[in-house]
Ligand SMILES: Cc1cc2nc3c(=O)[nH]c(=O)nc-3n(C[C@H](O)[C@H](O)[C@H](O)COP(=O)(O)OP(=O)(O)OC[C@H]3O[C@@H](n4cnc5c(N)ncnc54)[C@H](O)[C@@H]3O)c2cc1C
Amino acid sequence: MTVIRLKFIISYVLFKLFHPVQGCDKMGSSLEEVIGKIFPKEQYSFDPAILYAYSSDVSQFEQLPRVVVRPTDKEQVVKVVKYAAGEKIPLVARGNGSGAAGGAVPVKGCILVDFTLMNQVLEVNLTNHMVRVQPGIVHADLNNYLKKDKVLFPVVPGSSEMATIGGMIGNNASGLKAVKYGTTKDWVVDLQVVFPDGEMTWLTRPVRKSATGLDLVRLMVGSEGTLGLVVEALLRIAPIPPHRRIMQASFKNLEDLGKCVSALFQHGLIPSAMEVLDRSAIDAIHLYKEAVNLSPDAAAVLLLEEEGDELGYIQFRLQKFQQVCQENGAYNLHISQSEKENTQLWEARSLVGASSSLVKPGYNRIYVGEDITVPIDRLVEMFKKLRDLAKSYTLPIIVFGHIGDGNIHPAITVRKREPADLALAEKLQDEIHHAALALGGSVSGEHGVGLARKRYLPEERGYAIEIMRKIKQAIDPNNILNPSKIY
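Quick one: this chain alone, in the form predicted alone?
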């Protein structure tokens, strides 16, 4: 027996001694017997080491499930949901665990449903511009599959290589190209869902629009597995733009950056991506890779991507972008002239996450307070507030994000083994969230609520949170689907 496996088992035994599982242990072997009838032995596990591996996501939350099941078809999902409904056992859906808010973290005594074996493309309809998939397919794998037909699912999360389509639907994910393509909800046509009583149904019809009653598809997108388990998804797809170019612009101060972004929109210049790196991110990236071409004296760097069918038109558009940026204080502007230069200019944005843990020796990034959005005209205020908070809390905060839709990612770094740092980070995330709300913003733009942001929902949504709870109660009266999340 390896040391690691022994550690897992010891952790599990200690957990069981001090955290008795509710709602499952009383059944003893009956749970194992029923699960064994629904799933072949290679598709489920009660092994403490396996349970430990599923006990967390990217967030700071951790909890062991009672059992992990890995369905390969929707009939197995229906069976396990019907069993759980009858016994009132909680169920938590999970993809690859790349979420940052604890949305897929198990709850006590739960059956954790890992959808990663349901990862197939079932149908591509190029005439209708739609693709039907299982929820466990990874975003990058889906687009690699679609590439031969010169189409793509254009919502691009930063975790494309890990994020599953089911997880993206659960969180209403977006990412780098949201300024042009919107969020996941804008590209979901229909969903086949298993509801808490085990009934399975499609929510609408496979058409581009319908005016027949409530939009249950949009209700399901962003519900984080609390209302139903998605077993198939019908998604819209778009042609792959054959050409793209990147423009990089530097700014001496945040005020000029804010004026420039507003001016671009006022001129009708909407790029396919619009990203920002502030001074903290520029410094972090240079620590990671000094050769990256970013202005060392800039207060912020703006990265714009333009894509389309005609390279000449893209270049014409970028000249317009360049003119507006120069009129609003930008300097050191550069437009890529090749795919190689595209990669070089975009490299800075791709490195910022990894580089955040190099800013201060011994400090590493944690995912708290990391996904706020504010109105475009309040962005400068939020950037300045984050700078002030970094100074007052003496914790490095590396700031970057999708400035085109007001989505900022403050990367807080701490010494993870220092309780004082973790306590400070808890207070700091409170200040970040309350600051965003005070500016008319939201505590999450794309990472979801889960456990991490649940306590801020009453302040952000007011009475609307009561409506959400009533919907949850109506659909899931026994509260078995991902209980304790969002509401």
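Switching from the form predicted alone: structure of the form predicted together with the ligand?
For this one, just the chain is written down, with no partner chains and no other molecules.
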């Protein structure tokens, strides 16, 4: 620890030596002085050890920021943006740093804006079915707050206990329930944004629909902090369905499971959640929590959740699911019998990303090539490709994901100190991404572009990336907001 601290003190001193001008405003005040005027001292830090703690998210990228600031209100955000705009100092927004693409990783010399102290629910309006929040509130905290009113923000990432609403907006996050509820963009009504020139504004009106001009809210969602800093969000909420049941179906291989998913869609049978776990994902879960009731021998398991007001209707629907699954190679069908079992299954599913590192001793998960999406009718081909890749590469790949959205998370595990493994993982992610693109898919279903997937965007989006660059240039001509990400 002392060595690491020393390393960063040295890099910080060197950084200061070689960047003496940036950060002094036109009046000659240093960055330290200006930040000290905007924020009380407990809300910012130049301490290299603290900066180190903020130097990465869960991706492979890292960079020290120049300073970390932790605003408690939007006026502080406006002030720091105005200062940065005047001095052309880069600004990077950060929620909890659980992003997997490097979106919240600092850029060289930046002011890192940590939003986690702006974490309040400001208003719940049950008639409008909306909640107004600050961006730093953690998803699980928001839903715990809303529970007493029997409502929820229904976009549920596996990282619910970590992801902030600002980070979810930044990445257009989604997760377990996207097959029914869609993604973050479908649940954001309005945003209050501080733009790169320091102007703060709401983007539309607090209504359920509006047809007045361009949809700037949707433009902001998924823009990864490159167009503006979100300081308040007005979100739609949904009633919590009182009942749910989860059906578990085993398959002999992933391809059969993929065919079954296509068949369910063809029958118009779309549940509230639809998840896939391959054998190693099931093993990973069992290694982490032995008690979880998942098939001991299946090559792959499909989890289907159905929710609603009437248990009888849920059971009726699940019978239909059961029939189609059985006709398409499923065996060992099991329907959960209690809320305890439901919670246990979803908790286990949420842990699979982290428990992937338990599958092979010495091998740990790295977030590369981990978030592809393909059309539902190309799932079988994608699973075949993953099987072939797993054979030709020696690295363990654990497959799970939100299969109802065609969103697969192949978790690659490596020996992190083996350069050969890292080089192999790099090649493997390339193959995974190109395979998804060749099938008409996308390199990210929900984790975003950041630094990790930037190089694939021209191939995925073609001329549309030029349009994105023009929008970025128009809104942020000095390129101070999260420069070098996405475009």
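Residue numbers count along the first chain shown, from 1. By rigid core we mean the largest C-alpha set that fits within 1.5 Å across both forms. From a predicted model like this one, the values you see are computed outputs, not experimental measurements.
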| property | result |
| --- | --- |
| C-alpha of S210 off by 2 Å or more between these two forms on rigid core | no |
| C-alpha of T343 off by 2 Å or more between these two forms on rigid core | yes |
